[in-house]
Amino acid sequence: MNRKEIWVYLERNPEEIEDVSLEILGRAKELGKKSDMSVVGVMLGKEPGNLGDIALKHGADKVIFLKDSLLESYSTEDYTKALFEIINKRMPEIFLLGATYQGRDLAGRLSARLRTGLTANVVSLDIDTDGYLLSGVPGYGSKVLAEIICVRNKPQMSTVRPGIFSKKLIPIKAGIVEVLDLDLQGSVSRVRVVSRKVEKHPDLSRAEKVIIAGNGVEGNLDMVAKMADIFGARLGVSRPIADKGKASRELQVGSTGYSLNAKLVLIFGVSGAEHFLPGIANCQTVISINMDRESDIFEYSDYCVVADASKIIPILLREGGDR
């Protein structure tokens, strides 16, 4: 009898896999050990190069790989269809994305195609006694964990945050790429990409230090990435921020950015809204300045200060400039 299958989504870019599919791969390894499943890493591609072994040493049990000459840049259409077959014809128990833009562009489509459940941003990943799939999801602020199961359908979906686990490397004792030919040729996809340009963004769910800029001290923004600089610390955002243009939207922290897991965090001008808490619950230490006395930020930091951040930050710009 085969063994169930635990897959796990690996998103790519030319050169390598991207952080957080290999640290589901970790966490997938560890599940699978306690339900006796295997581990399956999934990937699209033209060519595996040496993605597939990387994948092996990260917690597959084996590496599917999907390759068209077509899947070599992400299409929605193509890696959608590739993905549903391939599901669709192997059916495995549990399926795992992250929750990236590509992740969750891919997992809503195929949820609705599979017909089964999706649990979104998950932040923790069991099983039960039964094989079900616990899928953590925070609310009320980070102030409870709910643990949604679904029942019903095949394969059991999750989108994992990243930075949530780490990676692991993992002795291989035996382990295959199976490389599958398809032929896409046929596709109705109706994008392609033409040309293709990279850039490297901070990676803030791993920063050891990072300065929130909120509403707060929107018309400082210069002043708090400076700070950053300055203490070499990571640069972060509010939504409402993000959402004005103010800041790109990989510098956004929260329930739909980067949740943290920082050893110190700096905090100027944010409310506390019960999306953005979400973001910090993983950190260590918290500070935070804020006008507002009664600010909801507060109940969530260890140390609060009730003062005008545009008048703390030059000082604090002047003694980090000293040292």
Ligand SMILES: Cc1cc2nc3c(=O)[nH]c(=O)nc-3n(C[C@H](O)[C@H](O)[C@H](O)COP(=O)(O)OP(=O)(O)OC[C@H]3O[C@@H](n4cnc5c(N)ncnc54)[C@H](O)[C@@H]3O)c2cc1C
The other form holds:
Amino acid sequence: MNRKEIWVYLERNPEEIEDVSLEILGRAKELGKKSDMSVVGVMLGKEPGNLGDIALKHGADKVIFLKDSLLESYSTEDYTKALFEIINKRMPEIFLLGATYQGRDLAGRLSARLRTGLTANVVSLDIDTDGYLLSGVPGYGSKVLAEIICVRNKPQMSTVRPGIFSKKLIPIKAGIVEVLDLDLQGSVSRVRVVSRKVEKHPDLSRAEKVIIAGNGVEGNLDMVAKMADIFGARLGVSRPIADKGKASRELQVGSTGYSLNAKLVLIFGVSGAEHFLPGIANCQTVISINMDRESDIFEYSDYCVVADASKIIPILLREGGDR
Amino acid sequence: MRNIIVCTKIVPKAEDMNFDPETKTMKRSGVENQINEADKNAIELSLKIKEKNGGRVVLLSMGPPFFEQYLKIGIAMGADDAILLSDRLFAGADTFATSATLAAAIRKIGDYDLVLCGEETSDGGTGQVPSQLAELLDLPQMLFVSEVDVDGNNLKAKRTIKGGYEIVESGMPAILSIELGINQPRFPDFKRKRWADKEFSLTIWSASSLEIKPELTGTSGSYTIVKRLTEYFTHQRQRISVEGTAEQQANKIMEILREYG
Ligand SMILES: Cc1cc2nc3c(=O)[nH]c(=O)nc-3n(C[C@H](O)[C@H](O)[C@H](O)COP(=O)(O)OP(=O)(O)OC[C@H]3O[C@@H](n4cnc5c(N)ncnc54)[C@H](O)[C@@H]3O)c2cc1C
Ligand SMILES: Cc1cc2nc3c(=O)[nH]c(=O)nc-3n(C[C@H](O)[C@H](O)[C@H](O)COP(=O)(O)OP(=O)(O)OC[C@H]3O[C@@H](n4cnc5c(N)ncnc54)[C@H](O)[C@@H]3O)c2cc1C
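For comparison with the form predicted on its own, produce the structure of the form predicted together with the ligand.
Below, the chain from earlier opens the complete complex, with every other chain and molecule after it.
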């Protein structure tokens, strides 16, 4: 009898596999061990290249590559169609995707077509005593964790938040990459991409040191960025700074941005709203600088500095050796 | 332009919600509610589209009767109509059952060019409803949209993707999810608010007014089950106060920075 399978969507960007997909593979491998299931990475594209091997090194027992020139770049409807067909044929127990823009766009549509349950942005994954996938979904910012199962249908689907699990190199026997030629007869996509502008940002959730700028230092963003540079830290921002277009969304920290895993985080002019806090919950040491002694951010800080950031920043720049 | 339907959820203010470790539920007493923030951005955007291209803005919400007073705020902002889907049967819906119920209502409203949602809510916050709704209505979807341009039957949108954005196009009808914070929602008009409170009557549809089997709604139409709620983030911080002059405070920060290399 064939072993049951946990499938993991391998998101391409386009020349690499997104870290979150490799992170999920690592966790899936552990769950597979626990429940005697094998882990299958699923990738779509024009040519498999060597990306399949990378997935095999990070926990996949096997990789399925859905091949068609139409699948070269992501489209909701073509990807949904291709995945729907193969999933219906092989019916994995579990299908996990990264909670990225693409993963969420795809997972919602696909789960509805498959008529199955989907959990969002999960921060924990386990197999419960009855063998079901138990996923932890944060709610109300991140005050609570709802532990959710899907028993009515398969696959049990979840999108997994980036930066929660760590990717691991796992020694393997010999995994295989199964290439399936799809021969899709024309695109079903009704959305056309006219143009695209992307910059590459290293993943903020992996940074060791982060300096975060909030609304309170909106006028001093350049100085905060310079400070991050001097101290070998990455710059992060609260949501309003990204909303106003003053920094890329890729720098946003919080429930709709990145969750940091930094050893040290320095926070300037952030009030500590519910939806900001999950972004810093996993950091080792938190220093906050805020003018308002009553600010909520201080409840979630190790060092509380009540001060005008515009007075502190120049001194730190000077001490850090800025000329 | 035909109808612009804006899916609008009423949510408790996140800062008012607290977990009760005894009952393992959220304490709701004394909680203030509001139109979900991203949905306000969607309403504002719909009004801008209407100003330029015509059409009617219809708010659609699924929830208990008390949602009515908040939907009237949307009417006072300038929406033309509001429909509340309210029935005990709808309770306990997961995102799929929510989407199925909203989809049935959207079919009944009919004659629409656009369905706008918020990118996600501040309570459940899954962001799953827009794409599930799009699938159930068999419409093109564009998520995390920050700008929209309607030209005849052509729709152009700017959507956020990892590391940047894309400009995408489609025909209409289509479903968009609107990014939180993309605009400043207008204030409700005072006179219109008074009119809405006194004279405007909201349309309320129950399960029997919709063409949907009751077992596809609420708990019975859901595929996910919440096994339990637990408190999240119990991480205790040291909360050491760094006092003194700015110079002294900065020195302390430097000291910690050096410790971390
Ligand atoms: C802590 C917690 C975790 C949860 N996790 C899951 C989960 O993982 N999977 C799952 O299936 N369900 C989950 N649920 C249930 C889910 O919140 C409900 O199904 C809810 O009705 C809709 O989901 P949402 O609030 O996440 O909407 P989102 O998908 O975040 O909403 C996006 C947009 O859809 C529209 N919309 C959503 N709900 C309505 C409505 N009632 N009326 C009108 N428009 C609406 C709005 O425009 C909104 O901005 C969870 C609930 C909680 C409290
Ligand atoms: C569904 C949803 C998702 C969200 N997701 C996110 C998210 O991922 N990330 C996020 O950040 N937010 C998110 N938000 C927004 C969040 O609710 C807050 O609005 C936001 O975090 C506030 O940003 P802030 O603290 O920078 O600004 P503010 O709340 O305006 O706070 C500014 C702070 O700076 C202080 N200050 C002002 N001047 C100075 C000075 N000179 N020196 C020192 N301190 C000063 C003030 O005392 C204040 O505390 C989300 C909201 C919703 C509804």
